[in-house]
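As a starting point, one isolated chain is supplied in structure tokens, in the form predicted alone.
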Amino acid sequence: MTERPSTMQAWTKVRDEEGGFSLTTHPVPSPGPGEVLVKTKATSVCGTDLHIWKWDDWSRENVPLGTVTGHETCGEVVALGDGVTTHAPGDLVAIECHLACWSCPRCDEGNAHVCENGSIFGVHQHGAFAPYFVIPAVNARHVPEGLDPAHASIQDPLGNAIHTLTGGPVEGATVAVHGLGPIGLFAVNAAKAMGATKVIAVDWDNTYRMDLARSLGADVVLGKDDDVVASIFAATDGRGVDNACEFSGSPAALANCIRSTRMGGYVNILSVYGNGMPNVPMNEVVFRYLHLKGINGRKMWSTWDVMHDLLARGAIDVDKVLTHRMPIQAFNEAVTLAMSGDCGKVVLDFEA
């Protein structure tokens, strides 16, 4: 086995400004009790990473300067901390980025993803735009058998999509996906795979991603030239969708999402609204008797179970959503590409 270095170069948020990343030297960490050391294979660029790059209000409040970011990742276990019996060196793992205490009331009730004492890997503490990282062993999820290792890093965003969808009915339901970033694209694909009768995909003017949504199974694709609310009602016999999922972070999209959901329907919101508070048409929520739910991360571990079943069956077309692979040295270019929207998921690869 190759001897591990004592230091590494990692992309670090170092300046209080847009961009503000540098490739900085850090010690290679050692796993503590209950932790594993992972050698990174790939880390993908997330919408959260774009918020951190833009350095919006949410990012300034949550990300300490000097943090190595990156949380959508996979790698090989190379060392075990004391007490770890669930993993072995050589295991290929993907990471659940929500770090829970496992002893608060939220954890006890099965909501460890919103642990009262929780933090987020790659946001509140060092993450995976680095060649090595440490993580609690429970957060290092073994990769499903048969999954291409090159696809393993996308389980975080795919899990987000599935958790959002399952906030309401999917099988036999009409589903609207508002916002066609990579998570929205995964949601289109997953909704079809999970038995939705009709999937309506909504963006603004990103024709690249709208075409991707069609190729992933969207039955209707809407954009800036459409009256979104009227078009959704027309496509659902005047009722509105059973299950509306908001991924865009646009206040206008949130309003459309609420107004185009059927009476007693479900509105599930994953988006981060980076600057200010969106106006929410609350009278629509009240008089339409809507189930309005915020979605954060993935259910630990039921979302992972559903996701692993879909991946193991080949029901998710990862190759279509994963449009660009770049070396980790191209971090700045990868973030710029992701912000342009001329892509699906962008993944940064580390040297073997």
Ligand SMILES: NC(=O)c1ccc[n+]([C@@H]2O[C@H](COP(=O)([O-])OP(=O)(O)OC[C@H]3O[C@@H](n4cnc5c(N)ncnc54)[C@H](O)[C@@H]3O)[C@@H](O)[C@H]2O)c1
Second form
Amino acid sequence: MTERPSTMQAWTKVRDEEGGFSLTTHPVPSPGPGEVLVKTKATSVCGTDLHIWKWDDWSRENVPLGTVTGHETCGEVVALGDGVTTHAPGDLVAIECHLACWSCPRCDEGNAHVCENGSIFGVHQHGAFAPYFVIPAVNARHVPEGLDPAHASIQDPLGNAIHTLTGGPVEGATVAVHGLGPIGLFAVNAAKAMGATKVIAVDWDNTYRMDLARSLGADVVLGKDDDVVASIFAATDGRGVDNACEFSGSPAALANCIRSTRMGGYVNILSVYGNGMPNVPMNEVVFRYLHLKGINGRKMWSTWDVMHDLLARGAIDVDKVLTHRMPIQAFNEAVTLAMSGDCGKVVLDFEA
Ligand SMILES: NC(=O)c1ccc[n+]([C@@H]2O[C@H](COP(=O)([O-])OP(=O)(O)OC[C@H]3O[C@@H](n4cnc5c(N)ncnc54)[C@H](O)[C@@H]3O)[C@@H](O)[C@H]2O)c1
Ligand SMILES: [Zn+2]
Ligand SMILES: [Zn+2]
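Same protein, different form: I have the form predicted alone, so give me the form predicted in complex with the named molecule.
Okay, now the whole complex, with that chain kicking things off.
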């Protein structure tokens, strides 16, 4: 076994500007009580990383300069802090990035993903665009046997997709997925795997992603040249879908979701809306008796359990959504590619 170094080079947001990342020297951290030290194997690029790159208002308020970012990751446990009995060196783990206090009312009621004292790994504190990181042991989830670390690293967005889908019926239901970014693509894949009778995939103009959705099993694929609402009614015997999931961040798509969901149906919203307040047809929510639900993160741990089962039985075609793998040295290129949209998920691999 190779000796652990005392310092490491990690991608760090160092400048108060767009871009503004440098490969910077940090000490290799030591695990505190209840924590594990993880040697990183693969970290994928998330939309949140793009916000931090662009340095928008949210990032400026939330990410301290000097932070090592990156939160969608998989690695090997190499050391244990005091009191950790759940893990052993050599364990392959993927990370739940929502760090919870486990003692507030939200944690007590099973909603630790919206812990009142929560913070996010790789956003509010050092993350995984680094060769080593520390994390509470409870957030280091064991990976299904034999899974490629790059595939294991995408459980954060796959979990977002599953959490959103499971806000409504999936098995035996008609499902619409609006927005075919990496999370929407995972939702198309997961909805089929979970037994949806029909999956309707909607993007605006990204034909690359629309083709990917088709190859992941979408029954109907729609874009800007279609009348989305009329096409969804036509595909569902004039009823609308049972379960509409919004992953585009576009208020127009949210309005389409509301208008094309059946009476008493479910609209689940993961998207974050950029500027201003989305202008949406609220009276349709009322008169059509819709269940409108905001989704954040992943349920700890029921979303992970569903995901673990799907991955363990090979029901998710991660290879198709994971379109690009690059070495960690190519961080800037990976972010630029992810920003272009000419990709599914982009994953950065670390040296063994
Ligand atoms: N709540 C959470 O916990 C959480 C976590 C992660 C991401 N998010 C949000 O989820 C959303 C999805 O993230 P992502 O990285 O997969 O997305 P992305 O930004 O990569 O992709 C969005 C897709 O939506 C498409 N689109 C644009 N306008 C559209 C329209 N009118 N109708 C249909 N499609 C349209 C775009 O062409 C693009 O392919 C983002 O808004 C992101 O901020 C939320
Ligand atoms: Zn993420
Ligand atoms: Zn809490």
